[in-house]
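This document starts with one chain, in the form predicted alone, laid out as structure tokens.
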Amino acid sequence: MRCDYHDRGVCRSCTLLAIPHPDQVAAKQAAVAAVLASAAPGVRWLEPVSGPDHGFRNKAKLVAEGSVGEVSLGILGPDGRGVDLRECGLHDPAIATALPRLSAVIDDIGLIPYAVPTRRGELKHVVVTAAPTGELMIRFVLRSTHHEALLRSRLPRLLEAMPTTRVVSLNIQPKPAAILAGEREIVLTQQDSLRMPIGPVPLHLPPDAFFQTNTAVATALYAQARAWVVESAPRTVWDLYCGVGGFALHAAGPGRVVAGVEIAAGAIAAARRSAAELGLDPGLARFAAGDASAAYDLLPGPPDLVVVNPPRRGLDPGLVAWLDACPADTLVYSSCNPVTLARDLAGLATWRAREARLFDMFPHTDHHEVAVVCDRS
């Protein structure tokens, strides 16, 4: 992929852009295999999964900067000022098409962009998410509710300019800190989540939900996890850190109980909605809001297979100890951090990593996802 922003030195986020994409994937594979070598001896590596090297990001998280009527959307430069990246080649085509229209609406409405150096203004970020269908969710991150009435009054104008938009929300983030979003979410549209079909599963994303930013590679990740589940033929599957239920719902099958736990109540509501849309028996698809460490008290069990998809920090020591002693005989671990993955695998003394696969979620960077399936040693 060629990028004018990179060539001009305006944005260097894609640190590996000068390296051909196949070479990037090969280097990531070698690096992650080296990190996991001692924690997963004898693991069989499957062929890495990669997708397009451009137009793959289903979510654009853009800093708002500039002045009223001339708002830029991009990233912050070293001086704390905005660097406009509306034409970034990583964006999903639906987002690329929408951004000029969205920018025009923002300028027309007269939203006041937030200035980091002076800590003045209202509009901090704009987050645009695209479903495979081309439908959009737009989230305005504001310092206060000062612009709420204005945005409500101009919502018809926004929806007219971008007719594939299904969800518009305001997030209130009053802190002068490098935090993307705050705790309060105000949904302006009748629809409060974006329908995100992934393979055979219709996921639903609320504005504050986590989801992999590369739809094509995420689809392959869920398909791989499902293949491991089918191979194991468990009666009960637990999905810890389940988010909107992606792994659990892909693991569903005749007579099989799938259950997930996630700290975010909105994500759990979305998982239940997807389960209902799939026609799953409520007794066979159970989702609970809570901490992963409390799964045994929240989910129907005991589990035969456990899926874990923790944040970058990996698993808490108590959860590692629980997994080591739990009755499950198969463990699927999806990780975005090979260092904490290696640490956790080393701590799982009763488990043996059997197969692993690299998923190139983030071309042109060192980041990636790794999935490992483990059996009892």
Ligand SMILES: C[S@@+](CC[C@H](N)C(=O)[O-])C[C@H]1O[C@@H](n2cnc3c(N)ncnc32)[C@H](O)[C@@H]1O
Contents of the next structure:
Amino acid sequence: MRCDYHDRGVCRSCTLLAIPHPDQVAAKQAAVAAVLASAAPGVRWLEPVSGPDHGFRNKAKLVAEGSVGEVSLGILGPDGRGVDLRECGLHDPAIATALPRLSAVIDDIGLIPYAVPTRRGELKHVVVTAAPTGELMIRFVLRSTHHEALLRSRLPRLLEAMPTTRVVSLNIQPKPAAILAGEREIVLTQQDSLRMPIGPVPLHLPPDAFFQTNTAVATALYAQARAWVVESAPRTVWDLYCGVGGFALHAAGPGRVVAGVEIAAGAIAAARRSAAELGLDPGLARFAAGDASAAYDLLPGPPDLVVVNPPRRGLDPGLVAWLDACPADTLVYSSCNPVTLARDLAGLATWRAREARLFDMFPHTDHHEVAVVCDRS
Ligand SMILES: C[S@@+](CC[C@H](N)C(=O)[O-])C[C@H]1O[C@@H](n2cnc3c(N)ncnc32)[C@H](O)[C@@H]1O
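Next up, can you give the form predicted in complex with this ligand of this protein, since the form predicted alone came first?
Let's see the whole complex now, leading with the same chain.
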């Protein structure tokens, strides 16, 4: 992928851009195999999965900067000034098409961009998410509710200018800190989540929930996890850190109980909605809001197979101890951080990593997802 921002030195987010994409994947494969060598001895590595090297990001998180009527959307440069990245080649084509229109709407409305040095202004970030259908969700991250009435009154114009937009929300982030979003979410549209069909599963994404960032590679990741589930034919599957239910819902099958736990209540509501749309018996698809470390108090069990997909920090030590002693005979661990994955696998002494696969979720960076299936040792 060629990138003018990279060539001009104004954006260095894609640290591996100068390396051909297949070579990036080969280097990541070698690196992750080395990190996991002692925690997963003898593991069989499947072919790495990669998708397109451009247009793959289903979410654009952009800093708003500049002045009223001339807002830039991008990142903050080292000097604290905005670097406009509306033409970033990583964005899904639906986002690329939307951004010039969205900028025009923001300028037209007269939103005041937040200035970090003076701590003045209102609009901090704009987050645009694209579904595989091309439908959009737009989230305005604001310092306060000062612009709420204005945005409500201009919503019809925004929807007219961007007719594939299904969800618009305001997130209120009052802290003068580099935090992407605050706790309060105000949804302006009737529809409060974006329909994100992935393979055969109609997922739903609320503005404040996590979603795998690369739709094509996420589709392959869920399909791989499903293949491991089908192979071990469990009666009960637990999906810990389930988000909007991607792993659990892909694991569903006749007579099988699938159950997920996740800290974000909105994501759990979305998972339940997807389960209902799939026609799953509510007794066979159960989702609970809560801490993954308390899954054994929250989910129907015991599990035969457990999927874990924690944040970068990995599993809590208590959960590692519980997994080590639990009755399940298959464990699928999907991780975006091979260092914490290696640490947790080393602690899971009763498990043996059998197969692993690299998913190149974040081309042009060192980051990647890796999924491992474990049997009892
Ligand atoms: C890497 S994401 C995985 C989401 C999901 N498995 C998917 O495929 O979209 C990690 C998820 O863990 C959730 N999370 C963070 N801490 C948690 C905790 N202590 N207990 C349960 N879920 C938690 C986050 O909200 C996030 O949805």
